[in-house]
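The chain below stands alone and is given as structure tokens, in the form predicted on its own.
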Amino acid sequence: MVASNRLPFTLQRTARGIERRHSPGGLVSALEPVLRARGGTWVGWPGMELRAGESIPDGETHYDVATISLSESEVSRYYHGFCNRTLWPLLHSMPGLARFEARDFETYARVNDRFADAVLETAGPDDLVWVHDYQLALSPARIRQRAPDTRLAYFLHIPFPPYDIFRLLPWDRELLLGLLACDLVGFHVPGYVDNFLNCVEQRLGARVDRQRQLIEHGDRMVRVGAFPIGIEYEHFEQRAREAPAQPETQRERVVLGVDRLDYTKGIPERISAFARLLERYPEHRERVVLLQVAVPSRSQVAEYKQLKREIDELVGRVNGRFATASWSPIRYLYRSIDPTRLAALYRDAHVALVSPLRDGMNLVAKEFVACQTESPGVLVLSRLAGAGETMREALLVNPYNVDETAEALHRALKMDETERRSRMEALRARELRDNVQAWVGSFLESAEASMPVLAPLSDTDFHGWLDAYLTRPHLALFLDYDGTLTELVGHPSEARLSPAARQAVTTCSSRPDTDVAIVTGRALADIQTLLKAPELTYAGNHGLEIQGPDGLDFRHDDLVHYAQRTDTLARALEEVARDGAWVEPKGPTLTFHYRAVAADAREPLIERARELITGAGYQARAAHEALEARPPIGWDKGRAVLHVLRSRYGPAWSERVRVLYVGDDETDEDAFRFLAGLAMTFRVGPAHTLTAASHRLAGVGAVLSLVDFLARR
């Protein structure tokens, strides 16, 4: 099953009414000879909102379609905004073109979510869900959200660049995580593998296996790799063989360029490097023209706009400059090119300039050596394409060098026919072995392939993540107790440290130079009578109640207002609690707790608490399956570990001591923000929720791995 932004075809009205158009793109050039082959259902766009009355007409697809339906609204912030004027530059790179507007995320956000819940309509138990580009990052994990067993991949057509730049995004991690509900997250090139994992261990925290491109996401685990891409290439050369010469290539030896209309194919560049050929070697004037072709693309978007009078005026330049009685320069179509009549200029052009600014793959390079069928020509590709890294035969520029650009060009225009010979058999063997069919069966064999098992924290990967951090003599850890330090159960009562949770615990703070704390939910009684260990600090109720060794004490001045209230509340929360939830009253907080209710019943239980809650002027905080009824009086988890730390090591306390906080909680998020950038983070359990947390630790028995390292450092 596909998913992506596009169907193979669009919709146009015409005064003969609804008619399919193959649309353009290398996405559908390289799937849909796929689908046509195998079969399956292919969910997307197709190009126009359908008016009553009117339908999809009939085509031969061989393979079931599924439409998304989109507003004027919705194409103008979703594809015009987020997709085009948002992920499309930053994705490139070229992050100054690039706009961040929170409506045009929020459009992109659901519309993703209708392009999931088409898929889900659609989907059969045991299909392979294969979602496709930057259109639709977040659709995986909503898949993922309502149907957990889903076989899902991912495929980007496009770069992925490197941390510096993703993180500009200010919705960087929100796309991270959609990918990461898939199984496989595949990509053209290693570099762009590189760039994902970096960002992903960088912005989640999250453990990273780099050798078998692995990573630990919760209690999953994602395979990510690189699956060059290629295209159709037996069809190209069929049609290369069978198209009649075109008039074009009569005339003078041609320099070909085939792109869309884009500011990251680099076509001023293309044309600047020309007319610096003409000008460092003027053999070539009157002999040789640039045919740039470019065909139109978002004419709506004011980039494209801008750069299509930008081209329109230096072709001007550059033949005004250069051009005489009978021969022109460059000649410029701005136009789609029928199929059979581009395999002819693909196979008479001496040089195809293929010059992208930035690529993910470029499939012209590969469709123009695959209608060389005969007499060779010579390929000049850009370094900053995704093919640059596989078409290694072919002579490599920099783009926005225009002269070293130029030089190629003359080396292309020069070279003897046993090199250029030598050179294109080469890359013809190569893209007829790494065809379409040989991407889709190397990826989908991936896809398929169990999934290996992530070899177990050790204390490689805690020095790899604190030895950089623990440059201080001393050490401040806080732990969450319930899902952190021990597993999440039916009742807090029966939530016992294990002897080996026990041993590690008691062995770092017996060090003189670790100062061990226990951030909880629970009261403070609770904790201590659990723990007994008298050498830990407590910090009770979200920490309003601390207590610790050298006289650390401490109790809110407010909770004195809230002594009788929290008993009115639980009586009042008792009356709602049932089939299944329960009320635990914890001296100046409460948690209504709803584990054991159905997954169907939970709503009104949680909404009447909640009004309950606020009603009674407490605040209601999201815990584990439960809502937590505090007082509103400004103090959090983080609010306590400030209290301990300037208690403990005074106001300069971050140059005295280093800390780490592990927690698994929404509440725990407070103590996070909080210790952003002066602490060592970790939230524990499943990966689906933002965290401001530095890292990640997949469940309790890493919490333990990381606190026994601690005690043997």
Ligand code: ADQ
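If you're wondering where the values come from, they're calculated on a predicted model, not measured in any experiment. Basically, rigid core = biggest C-alpha set you can superpose within 1.5 Å across the two forms. Numbering follows the first chain given and starts at 1. First, how it differs from the form predicted together with the ligand.
- In the core-superposed comparison between the two forms, the C-alpha atom of E487 has shifted by less than 2 angstroms.
- With the core held fixed, the Cα of L559 is displaced between the two forms by 2 Å or more.
- Superposition on the rigid core between the two forms places the CA atom of R656 2 Å or more away from its counterpart.
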The other form holds:
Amino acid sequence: MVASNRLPFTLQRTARGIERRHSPGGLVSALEPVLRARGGTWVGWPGMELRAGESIPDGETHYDVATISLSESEVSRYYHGFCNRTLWPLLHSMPGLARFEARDFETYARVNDRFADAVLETAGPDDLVWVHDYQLALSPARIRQRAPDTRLAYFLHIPFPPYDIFRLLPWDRELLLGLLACDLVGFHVPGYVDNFLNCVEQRLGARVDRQRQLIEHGDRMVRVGAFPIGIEYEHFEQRAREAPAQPETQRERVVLGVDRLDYTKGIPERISAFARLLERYPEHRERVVLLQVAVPSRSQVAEYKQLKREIDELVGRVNGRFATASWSPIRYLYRSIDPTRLAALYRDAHVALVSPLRDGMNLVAKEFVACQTESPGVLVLSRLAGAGETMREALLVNPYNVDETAEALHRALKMDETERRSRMEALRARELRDNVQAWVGSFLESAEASMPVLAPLSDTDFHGWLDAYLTRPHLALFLDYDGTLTELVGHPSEARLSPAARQAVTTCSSRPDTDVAIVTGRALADIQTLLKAPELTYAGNHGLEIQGPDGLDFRHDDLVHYAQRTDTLARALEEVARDGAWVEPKGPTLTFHYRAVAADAREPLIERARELITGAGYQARAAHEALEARPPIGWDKGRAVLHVLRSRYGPAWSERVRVLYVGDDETDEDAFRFLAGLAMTFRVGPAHTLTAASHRLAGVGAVLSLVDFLARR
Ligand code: ADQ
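Having looked at the form predicted on its own, could you now put up the form predicted together with the ligand?
Shown next: the complete complex, the earlier chain at its head.
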């Protein structure tokens, strides 16, 4: 099952009715043959809204199509807005052109959910769902949330920029999280994979194995990889063998440019380089033309209108400057051209000048070499395109460097046949071997392979995280209990500390330079009885009551008051304490547990419990399959940690002690947020939501490894 923004066809309303037009661009060129050959379903947007009574005309029958409809304002905010004016320039490392608007992002998120829902409506349980490109980076998260067992893969067709650029995006973490819902995330070249790994490591605190290209994000494993896309080589070659010669290539030697009209493609720079060639080497005047074919693209977006004007003017200027009575140096066609004609142009061009400023891969370079069936020409290719990393026999240039490009053009036009043939044959052999079928094959093989496990956390990982941080004489380690030191169980009374966990915690706290505190939502007396370790500090009831060695003893001022009021709330909640749900009073706070309630019966119970809790003047906070009623007094686990630090180490505590906090749920998020900059924080367990913690730990086992490391350090 394929999901992409565009379908392989775009609908248009004409005098003859609704018609299908082939969608332009590299994604469709690459994927369409795959679905034609293998069958499947393609979910996408047909580019236009159908009116009542209108339907999609028949076309391709080799695979099914499921359409998404988008309203005008969605097209404007999601597609022209967030996709084309935010992500496109940013991911192409052109942040100056990127616009960041919260409403565009909100629409993007909503539309992504709709794509996900459409996928889920059609996908069978065994289908592999393959999501494509930057328009749908959030859809995987929604698919994973609604159907956790889906086999889910993603491919990005454009570059993934370096960390320093990607983090300019105000929603960078949301996008990364969306992609990490997949089992496999593919990019064109290894450089993009590295950039992505840096981002998930630095922005999400995920654990990364660069060598094996694996990411551990909470309790999930994600595979990443470079899969350089190929083309339908034989089709292009075949077409080139059969296509009749075109008038444009009959007189002068042709330097060919073929692109969507896009500012990433470097068309003005290319024209300038061609002008520089004519300036420096007058021998090419009247003998060579630049034939630039540009297919109209995103013409509603202001930057594209501006680019079109710029190119028109530049072509006019260069032609005005160099043209003679019988020769014009640039022939500029602003339109799409049919495949046969394109193949003939590729075949008969002497040089293809493929000079994007930035490009995920670039298929034009590949199509050109596939069509070079006769006297071999030369490919001049941008180093900044993905293709520049694999097509090494091309003459590689920096497209921003007009002089270098002009020199490469000159060299290409003067190159003798032996050299041209050697370079072209090597290029052709690679593209024949690494064609689009090979690309799909290797991607799917990876998507279907079983997921390797990451080596357990080792001392090397901990040294990497902690060495630069643990630079004070003391360490204060704050640990949540349920879900952090013990696995989550059906009933809180069943949560027992394993002997290994007890051993790690007590060894750690027996070090003279280390204090360990347990910070929990449980009542203080409850947690003290469970651990029976008097050397530890305990913060119960989310820090409303704290007790520890050296006479540390704290009761929040409002404790008694709220302890009385929770009795009333507990009685009110009896109404919803049914079908397996139950209420746990804990003095000043209380927990409504619904873990044992059947999934389809939960919603009304939770809603009613929430109403009763807030109606009684408490905050209702989500916990693990439970709702917590918390006094609205601006006191939480984070503030409790600060209280302990100040009591034990004095107001200048940060000079004496380093702080680690480990927790697994929403109440720990309070602490992560509060302690940002004051402590190093770890979120334990599943990672389907964002965390304010700086690192992730997969589960209780990983927590124990950390505590054990701290005990031995
Ligand atoms: P695009 O940005 O669309 O693709 P590209 O890879 O060059 O860029 O593909 C363009 C496609 O459009 C080619 O198949 C080409 O033949 C066709 N085309 C261009 N101009 C044309 C014209 N005037 N008439 C007819 N056809 C024309 C995105 C990424 C790329 C990545 C692809 C595939 O930006 O970097 O290579 O996806 O992953």
